[in-house]
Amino acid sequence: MSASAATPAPAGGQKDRVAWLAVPAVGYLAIVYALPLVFLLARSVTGPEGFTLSLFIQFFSDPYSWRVIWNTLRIALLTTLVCLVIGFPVAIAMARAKGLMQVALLVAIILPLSIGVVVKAFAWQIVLRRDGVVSQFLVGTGIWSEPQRLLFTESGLVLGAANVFLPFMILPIYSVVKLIDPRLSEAGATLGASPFYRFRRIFLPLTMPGLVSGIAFVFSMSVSMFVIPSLLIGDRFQMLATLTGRSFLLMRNEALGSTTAVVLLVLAVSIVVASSWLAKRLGGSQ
């Protein structure tokens, strides 16, 4: 056998053949997602006389638009905070659990993902009523003197949204905590470090990639949620996503809907880009 026959084929040709396998998926995404976004962006900068930014100028010059943006960011921040406060200790408990307990916790977190958002939102309508479970619990514990309605309030919206998005905070943190060697904390203890110092200087920095991913997931989904606020708080409290849907479906105002959709898109993309940059920065510093 000659030396030339024994030489393996160049890796470049194989990579090119593998790259062709992605063509159907890329084409599907381009037609279903990219093309509508192009039309949306074009509609937001198109006026009777051609290219114009008057729609954005009109949108940002209206105080109501800033109130809608503030509503969106405030609810997203509160939802993310609630998910972080609840999800961080749960993720640690899942990572430290063993055997059947860990399996049970994973099933309890993952199984609700199989239930649609609409079903969850309707369930929370029942829970948040004046005679619902939350109201009865708060009255029974003495926090409230009489039953009150949480449905169609911002507090009820945050509770319902946090329930839906909580798994997306827990799972990224869990996947990172699972990889942390418990002996690192034990080594810090042998050197005289206090539990708080070990948590702040050893454990917390190692969990930052999972924290950043979980916060980015929950915040981006909270910013763009439509069904949950529509069912739990109604039209009197507008967010960017609900205003976009209302503009297209009810008011038939494509100009306003396109403008709010682009603003929402910029917010969502900014969150993803910022979280990716922060994750790389944290990864490079460790």
Contents of the next structure:
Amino acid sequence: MSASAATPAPAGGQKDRVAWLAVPAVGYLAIVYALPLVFLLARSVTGPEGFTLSLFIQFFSDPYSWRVIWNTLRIALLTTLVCLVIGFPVAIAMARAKGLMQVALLVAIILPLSIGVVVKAFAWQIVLRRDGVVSQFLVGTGIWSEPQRLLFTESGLVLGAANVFLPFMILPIYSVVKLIDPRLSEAGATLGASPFYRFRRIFLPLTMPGLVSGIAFVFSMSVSMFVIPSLLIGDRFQMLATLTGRSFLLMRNEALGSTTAVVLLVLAVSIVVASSWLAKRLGGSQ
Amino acid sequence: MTRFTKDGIDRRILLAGLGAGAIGTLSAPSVLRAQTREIVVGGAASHKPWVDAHVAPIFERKYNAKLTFEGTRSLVNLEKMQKNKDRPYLSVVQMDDPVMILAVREQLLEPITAAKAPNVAKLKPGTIHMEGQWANYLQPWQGIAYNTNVLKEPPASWNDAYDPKFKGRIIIPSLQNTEGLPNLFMASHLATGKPMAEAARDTENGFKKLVSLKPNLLTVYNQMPQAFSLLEQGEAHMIVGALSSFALQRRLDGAPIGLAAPKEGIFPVPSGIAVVKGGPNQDLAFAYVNELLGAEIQAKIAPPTFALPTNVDVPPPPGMPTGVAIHTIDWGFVADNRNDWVRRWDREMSM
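Rather than the form predicted alone that you just supplied, could I have the structure of the form predicted together with the partner chain?
Then the entire complex follows, led off by the chain already shown.
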């Protein structure tokens, strides 16, 4: 037996055995996630005479479907953008904070996750009404001449959704920023780089994997949200998830529901796969 | 060496004891269940307070049984029945009439007969449907709920909601909700002046009139509590097509809400009850139905739900509107056309 063959064998064997730890989770997901997905996919390509793509053709040839897809993508993009703009500085502040301040910031970010979406949506209802805090602030600062309606508007929906999903943007960025050695920036400064140049050429590329993960998290959750739009914008604004729910529950049209669910799934998976690829690429280039 | 302790408990005894303990622990729930039989009733979430307060205590005492009430929407109950058709866990459902029609079409219900629920003989005409597939135990009504702090006079007409002064202040129910349908029929009546029975079939004109309500809409709800919360806060001024069973209860609780019966008339929204085909404890299920159709329970639940009783021996509760037309709805016609209406609603009523 050669030395090269003998040495790595235990490590490889150990690795294989450790992989078995994932079996319960894989089995669980296979039953409650993958199997229903297969049924869903099968239903979306099954007609009275077997395999067909007619459901998708019918769906995409209806202009209303495109409006719903556009609604879904627009709201998801705007929500992600708001989370990014608010969350990025917060993540940096958290990573750079020390001691009690860092604990306080972490608790402030994580604690809201324990509050249900429905409760948050009702809270936003109070905040966004005509005599609510937002309206009073905008009138008080002179931005609005009189109170206006924010509830059941796209702006209200984006604000409410961003509030729910913000921790999912902050935490991945925070975990990456925390690992960045602050001396890198200091080294840049000693070489004469301006703060903006150091941010753009040193800090931003290093945080990119966290940014991409946060964006992927928030976008994939925003694109498929159901309860938040139901409560914050109501029945007059359809997104793919609400249309899917309605197709199954109200219209009892499994064909349409399966089709819209598959379209939604493809959109969400595409974003996740693309962001993983981007994260790897950016990670590899450093 | 088999002994474990100085008291003489050996391994065999210990293992036998553990085994017996395990079997006892695992079988305990079924043993306990066997002592008290249980039925699960699927109904509307808004029914839970009066079921818990007025129905469950009487039923559980009388039949030595446990009653579990699952509150959700009628369509969700239908989904539960359909998905569990082979092994139903619901024994009874309390749903809206249009959803009952769908359940009948999917053969999910067990007909109610006088032999199994004798109180059906005491029901008013027109409250037993499709050869006893379901019966109505109450008839709440629909009018216009309004915030009494904002509107000092109740709305006199369904047309008031279209007044431009209510821009962004009106809430209506979605067509997803049963109580959303009368708005379509009333809109047609307002637009054409036809008698209600005729106008209800002219949904083309109904939709044209409803579209003109869009500037006044704050939202279209599918969650009734949220809509009432907005009305109570004053963000909304009216809910056009509100149910008496919810609106008047909120008024009783002290909310600044009134419920108007406009001059064009009101709509009854019959509450149906049915036994789930093949559901657990069918004898208890029929007993529960019988109780809800009986005078004792109806006399208790009609006043707090602000609904008309269906048992002939129970008088209407005080405070019911008088002198206004009560328009009945052809639920069969609704069931045949509702999906097309919802599609059209999505396209024409969207933001």
